[in-house]
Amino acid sequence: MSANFWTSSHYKHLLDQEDVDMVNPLDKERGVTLEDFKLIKMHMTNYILRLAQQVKVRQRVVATAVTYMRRVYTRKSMAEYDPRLVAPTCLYLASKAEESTVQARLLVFYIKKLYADDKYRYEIKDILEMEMKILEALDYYLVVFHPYRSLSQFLQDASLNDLSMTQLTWGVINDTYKMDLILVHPPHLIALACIYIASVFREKDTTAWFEELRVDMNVVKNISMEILDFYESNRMFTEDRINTALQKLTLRP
């Protein structure tokens, strides 16, 4: 496991936002728009979270699984790689990568318990076959650095490590996985953006502390704005819109 983000495969595979927002041509042929693309990924993030709560794995495993899922769709189409199978398979793979292994049969059991829809109902062999495809799609690079790692250090350094700030910033970081930030920005900058949002919300003056860090505050503020924009638009994400987007994947071009 790489100990340094700047020499890691994670850093080398950071992408520009335009590349992340590229809808695969096979999905475009089925009428999938960029908005549909984002909706499906957010829905699958929630799916991974629901499944993880059932099998009781750490938040880090969830974050790694979501990162894998989002990385896969920068390279593969949703039409070929069904999100309803990719999501639980990414959780299965992440649980192994993060040394909190969950058995595939347990995932299958809870999938059937959570979803009555046959489109979600996959078997153990489906997960094991998709695992190999995902490993290939990821080029076998499984190391993921998360904002949680630097968050506690930053909060302590800024004397903001009280329970209220810790819980709020942790919650905001959790929400960033409903977006593609982890594919675009170094994790420490995502952590700083979450601290920036929380400090404004809690009316904490962190100006001097941020100046001492000598980070590019334009980048931190831009990430913060992306998160706040997401919270604003998140209200419009309805179950009907998600189902409509998913149905497009089954259409023949």
The other form holds:
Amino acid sequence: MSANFWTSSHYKHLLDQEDVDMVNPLDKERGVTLEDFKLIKMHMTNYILRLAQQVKVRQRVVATAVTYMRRVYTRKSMAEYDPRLVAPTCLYLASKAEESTVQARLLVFYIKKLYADDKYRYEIKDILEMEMKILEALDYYLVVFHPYRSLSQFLQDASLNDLSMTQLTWGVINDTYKMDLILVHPPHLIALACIYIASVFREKDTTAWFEELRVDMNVVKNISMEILDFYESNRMFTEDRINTALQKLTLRP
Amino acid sequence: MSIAAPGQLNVNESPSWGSRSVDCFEKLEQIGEGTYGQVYMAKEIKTGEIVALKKIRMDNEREGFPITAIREIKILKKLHHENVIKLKEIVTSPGPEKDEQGRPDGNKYKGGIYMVFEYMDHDLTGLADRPGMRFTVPQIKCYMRQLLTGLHYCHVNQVLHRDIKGSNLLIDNEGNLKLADFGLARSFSNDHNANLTNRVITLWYRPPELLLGTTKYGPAVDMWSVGCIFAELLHGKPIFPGKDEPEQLNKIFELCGAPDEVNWPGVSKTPWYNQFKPTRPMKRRLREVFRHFDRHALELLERMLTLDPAQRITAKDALDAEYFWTDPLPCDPKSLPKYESSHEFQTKKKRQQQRQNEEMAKRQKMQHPQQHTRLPPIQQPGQHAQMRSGPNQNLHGSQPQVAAGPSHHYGKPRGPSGGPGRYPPSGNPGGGYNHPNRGGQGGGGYGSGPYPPQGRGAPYGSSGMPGGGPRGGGGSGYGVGAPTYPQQGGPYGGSGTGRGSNMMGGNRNQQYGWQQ
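Given the form predicted on its own, corresponding form predicted together with its partner chain:
Next comes the full complex, and the chain you just saw is listed first.
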């Protein structure tokens, strides 16, 4: 939304990986490991996505909501800020910030539809109250830049803007929100990494094009490796492991 | 980012927005009231700094934090410019529920959320509406340039303000003008492809394309509003005071001519064109009506009040207009006089204590079209001595133009300053422009008005204004002696009141007089 990413709060607030990977002391006391932490955030990303599909909002809203959720947990503990409430509330807030407002009662309705489990059950007033806490946790910084914006320009520039490449790259970008990349890397580099992966997958030769870009290819390749690693480990994320991790949050230390 | 251990404060970081309570501030006085809630002047207890607290009303919100506030915060968080109001922080107020239950959180936010802004003494409408107020040409240029500079910054950052009007242009006693109230603002993409609502911008300042139902628009909408304000400053009163949309369009057509495919290609495709198109041919009369304006002013106004948004001047080009680069040049903000603070709300409050004629004056500031009653246009205001006509001055009759500023006496953030005695002693102390029939006095051209800023040497002369600074350095050379105006020693000079001088052209020797 801002004209310039480089002057934005998003850019100024990019974090180091180790800061993102720091499990809040309160959660640590409850036995939450870094692995659990990532797992819960991934699960909540999926939750936001499923909810968003029900209420029909754009991918951009989802991306912003996930970013909010991940930012919140760089500052707040999951023990105090229940992810099962934070996730829908982030979607609620992002829908306002991205001008696609979703009514709170609609969210509550679909939450009930999606999850029978009582632990997910929250009412409108819970969401409204959590919204304020999230605003505070975000320090009211609500503008988020996403890789989608640079994607189409890049693909066009590289003459890769056919449907199959566009769809594949778009999908890979969607998947990056299951990780913390958006908190650590500038969005255009994430977009390039996704193009890189997609072009290798589709056997397109993009070497020359990448060489002409004035970007640090090492960073792009590192991001690509992270994404590939994630795809690799993703298979082992089972429902059981997620539930176990979430269970830990309710334990008294 | 490090996380403070529980119970530990990270003292090196400024507090996260929303984490502090409004109790950190002492409310001094209510200075505004709007649909969104109240605005207070307040003092930060720790630092003594004066701020404005704008309450975000939450009690009637079924949808949590209001989206209008979200828009405003989102936009203000990314705009950092000297001509854009600065949002300093957001504070919360613990509601009564908290006290009863003693919980730290719970209903913490029921009490309210406040946006903390830097404090500004006036808004342009309030200032212009002060009885006896008249702006000088360099002053108008100075305000207009700041308005355009701020707006250009917004547009470069892809923000449309969408509610440019006098009461949203705040002015401090350093002469700085800042755009405020971004509650209707939103970001836009350059392709203008998004459908935006056309129900924005206060009616009198709303451009024809919105009145014709366009939903794809861009920065040109703000430029129309700027044109309206510009004309209002020169003309002395709002130029398009329509009662409703049809009348608004009609007033625009009467002055700017009827739109057609020649002067506005595509206008016949606008949603409500057929409904609102004029029934009779209407010629553009802008130049004729405002023929007494300075040539460069008129030229610029012509380009701002261009019907076709695609041909309307941009903020950037407007800043390059001859108007800002010919004598008299815009003055340095710091050289402007300091006025007793004028906020719409405060003036309203004063009404009860004031004579009925003044009461009428205040009411005008409520900016409600229907209630707005002003004098007919100044016939020949003289382009250097524009002012708002004092409202209903015929009621004042021969009352001397006692400034009717509010009389609160809270300490101003800024220290005492010898009132800038920039108005020549010969200035008409109350006759002339407060008379309904000012035309006879305004006299037309330079030098014949009661307060010719140039030509008498006194007012701006001291700051070397007519020297014509080089482009790009406009206003340079003024800053030096402000705010004491060494050579002046005019009527206000050295008056040393804590509130600065006031009452341009009012009862010059009675800084306090208006209260009696």
